[in-house]
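In the form predicted alone, a lone chain appears below as structure tokens.
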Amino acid sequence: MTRVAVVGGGIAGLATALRLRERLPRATITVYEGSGALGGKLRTGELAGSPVERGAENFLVRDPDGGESAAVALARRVGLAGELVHPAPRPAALAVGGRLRPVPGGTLVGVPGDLEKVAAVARPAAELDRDAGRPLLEPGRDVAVGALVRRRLGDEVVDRLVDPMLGGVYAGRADGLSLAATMPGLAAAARVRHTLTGAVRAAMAAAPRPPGTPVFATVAGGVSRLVEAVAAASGADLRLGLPVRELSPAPPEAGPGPRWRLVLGATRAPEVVTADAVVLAVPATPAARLLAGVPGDAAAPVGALEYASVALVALALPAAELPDLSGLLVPAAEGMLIKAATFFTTKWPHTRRPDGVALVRASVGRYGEEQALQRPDEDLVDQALKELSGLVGPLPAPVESFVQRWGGALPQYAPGHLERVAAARAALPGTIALAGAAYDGVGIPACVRSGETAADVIAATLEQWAA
């Protein structure tokens, strides 16, 4: 009987297990999760009696090509289509000079296609974006987002628009993040178009969103419901609290292809299992450690990836007067601890409470600023409340709060990331695959798609053996 081991029980690993079950219905599929819970960064908690996300809050409804996102498709497959809810049509704001201003329209992750629309927030250096008679980027070239935008539109557009928007997604800085990895549509357009504004307009036109179509969705009751439903539908053997410590070729056995030996659990009482194929759906550092025992040169490019740590500060505020906004972004230049906030009960109508308690969630931590997260929980809560009050007006003391820390949570895709990932995958045998945010993008749809692609690679190899 075919045995497949999935290392990592986050949404990428669970999506892998489900797709393997669909492709290989008779296989034994085992998910090994080192912690005591499935879901990874998808975790629904409780605050003042209401469900509040301790990690990822929602997912995109549409993929970059304009079709249904992998997360929505996954929810349908596991019976949650009727449980998807969407945010209220509320605008978001940017903190500029200590005041809130509307996030301008007509941008692609903050990069403007129409300079007039962003003039109230940032002054673009329009004279820099001249048509020099050639594409912005040579074929195959990758650059940092900040480097390209600064060169074509000036510093203020980067610091006030692009940096906070990328920071809200990656907790990173525009000057260190790959254009090809974080904004592939814009990178493709930049290899054809001669101006940055023209490339933005082309990229937006290539992925139109029908009017009235919601951008985001979540699961009523919390994203942990999606985790539970996918795990159940996969029919996988779920082994929690059992980290995989070693991966190496197994001794030769009868039958085609290599097998893999996995060492699990505590060093004093290790458990050894054998699998026909392995999917590594864990962050880059543990993945690189396991790949060190696999023939080839995949470990080095995987291990080169760095991460940012973040913390989420959730507040339950009694009778709070909040602006009619979904949330806000704070540029690093503002010098604040918080980098973003979501007005949870304003953004999500299904979470509103009859007692008037407002739920707010602030995000803390940027790449390279891990020292800010060393403060005690109560200090983070107090500072987040103080900074929010300075932006939206005085807020009452919370009736309840929590701080969720995520060490090494968000991958930082430096320029050349896609090439490094391609090199790592090319060095792997067909019965080992990589999945997750470390490789193919952050966000639930990207992780689901990554897991399903990894499963397809494994299934194709095993099916070829059986033919």
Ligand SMILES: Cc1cc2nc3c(=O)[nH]c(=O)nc-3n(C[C@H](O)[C@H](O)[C@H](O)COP(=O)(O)OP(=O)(O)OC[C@H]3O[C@@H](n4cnc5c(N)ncnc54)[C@H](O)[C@@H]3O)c2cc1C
The other form holds:
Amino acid sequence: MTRVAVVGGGIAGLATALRLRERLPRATITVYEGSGALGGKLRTGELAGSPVERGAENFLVRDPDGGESAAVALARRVGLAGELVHPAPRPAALAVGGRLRPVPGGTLVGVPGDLEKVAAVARPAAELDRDAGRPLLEPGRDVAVGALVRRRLGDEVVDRLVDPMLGGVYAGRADGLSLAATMPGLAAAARVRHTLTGAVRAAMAAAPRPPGTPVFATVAGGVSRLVEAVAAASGADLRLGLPVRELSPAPPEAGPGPRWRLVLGATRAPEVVTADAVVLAVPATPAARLLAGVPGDAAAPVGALEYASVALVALALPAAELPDLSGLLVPAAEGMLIKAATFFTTKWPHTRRPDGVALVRASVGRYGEEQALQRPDEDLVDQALKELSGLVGPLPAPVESFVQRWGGALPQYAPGHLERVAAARAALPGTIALAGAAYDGVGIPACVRSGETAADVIAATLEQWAA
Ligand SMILES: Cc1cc2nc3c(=O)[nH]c(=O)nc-3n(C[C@H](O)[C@H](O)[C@H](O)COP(=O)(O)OP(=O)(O)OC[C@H]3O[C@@H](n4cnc5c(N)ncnc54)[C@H](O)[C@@H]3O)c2cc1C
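Show the other one: the form predicted together with the ligand, since we just had the form predicted alone.
Now the complete complex, all chains and molecules, led by this one.
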């Protein structure tokens, strides 16, 4: 009997388990989850009686190549296609000088392809983006997004547009994030094109979005439904509250290739199990700790990854006069605590309430600014409410609120990230695979795809053994 251990029961681990089930129908698949619940950063909670996300809110509908995203495909495979809902077509706003302006269109995560379109919020230094007769980026090179955009279009475009938009995804700063890892389409175009605006236009043309197609989706009732459905469909043995503490080669049993020994559970009463193959679908810090016991040198490049911590402040506001916006972004230069907010009940029509209570979710915390989160929940709620009132007009006191903290939430892909990941994977034996947000993208579709790819790697190795 083939045994595969999946360490980590977030969406990447669960997508791994489901694909393993499809590829290896007779294998025993066990998911070991350290906490008491599956889902990781996918966790639907409740606020004033309505479901509200405590972590990820929605996922991209399409892949960068224009096809259906891995998250939508996953929802379809587990019977949730009919339960997918899309945001109302409401604009988002950007805070500039304490006032809200519409987020300009025609940009790639804030990097403009047409300078006119961003002129209302930032003045690009157009004269810098001259054709110097060679591509912007040499083959194989990577650069921080901020460095490239500052060099070609000046600081204002970075500080007012790119930084808040990238920060909305990574909670990091454009000056620290890898172009190749966070904007692969633009990186590919920059290796061919001679100007940044030309590269943006080429990248956008390479990934056209049919007019009218929604960008995002979620599951009615909350993303935890996706977690539950994938877990059930995987038929895996789901073991909760069991952090895996050690991973090392086991003394050889019959059959080729190494077997693995895992030590799990409480340190005082550890449980030891073995597996033929292991997928590590945990954040980089626990992954690096476990990889220290695996031959090869994958632990160092994995452990080099840093994380940003964030908190979400959710507010249920009675009879609030909110602007007709899906949400807003706040650039770091505005000096506020909040970096973004979603007007949940405006953005998601299926969550609107007959009593008119508006649900708003603000996010707080940027990479390197962890001290901003070191204050009590009540302070975070008060500050978020004050700052939001300053931007959209006076808001009433919430009838209910919660603060959800995520320590070590979002990986910061520094320049060279993709090479470090490739080096780590190349150092691994075929029976150990890596999946999740630490490697191939932080978005839910990327995490799903990385889990499925990890399962394919393991299945291919085990099938080869069996042949
Ligand atoms: C606040 C927030 C909002 C987000 N919003 C969005 C969004 O709207 N759309 C989007 O696409 N993405 C969003 N993301 C990103 C996305 O949710 C995550 O990148 C993704 O869910 C990560 O999935 P994962 O399975 O790789 O990791 P995780 O969700 O971190 O799961 C890893 C699991 O491993 C477990 N674990 C850790 N160590 C061990 C161990 N030693 N043994 C066993 N188990 C262990 C953890 O308990 C956890 O359950 C958001 C992230 C955050 C933090």
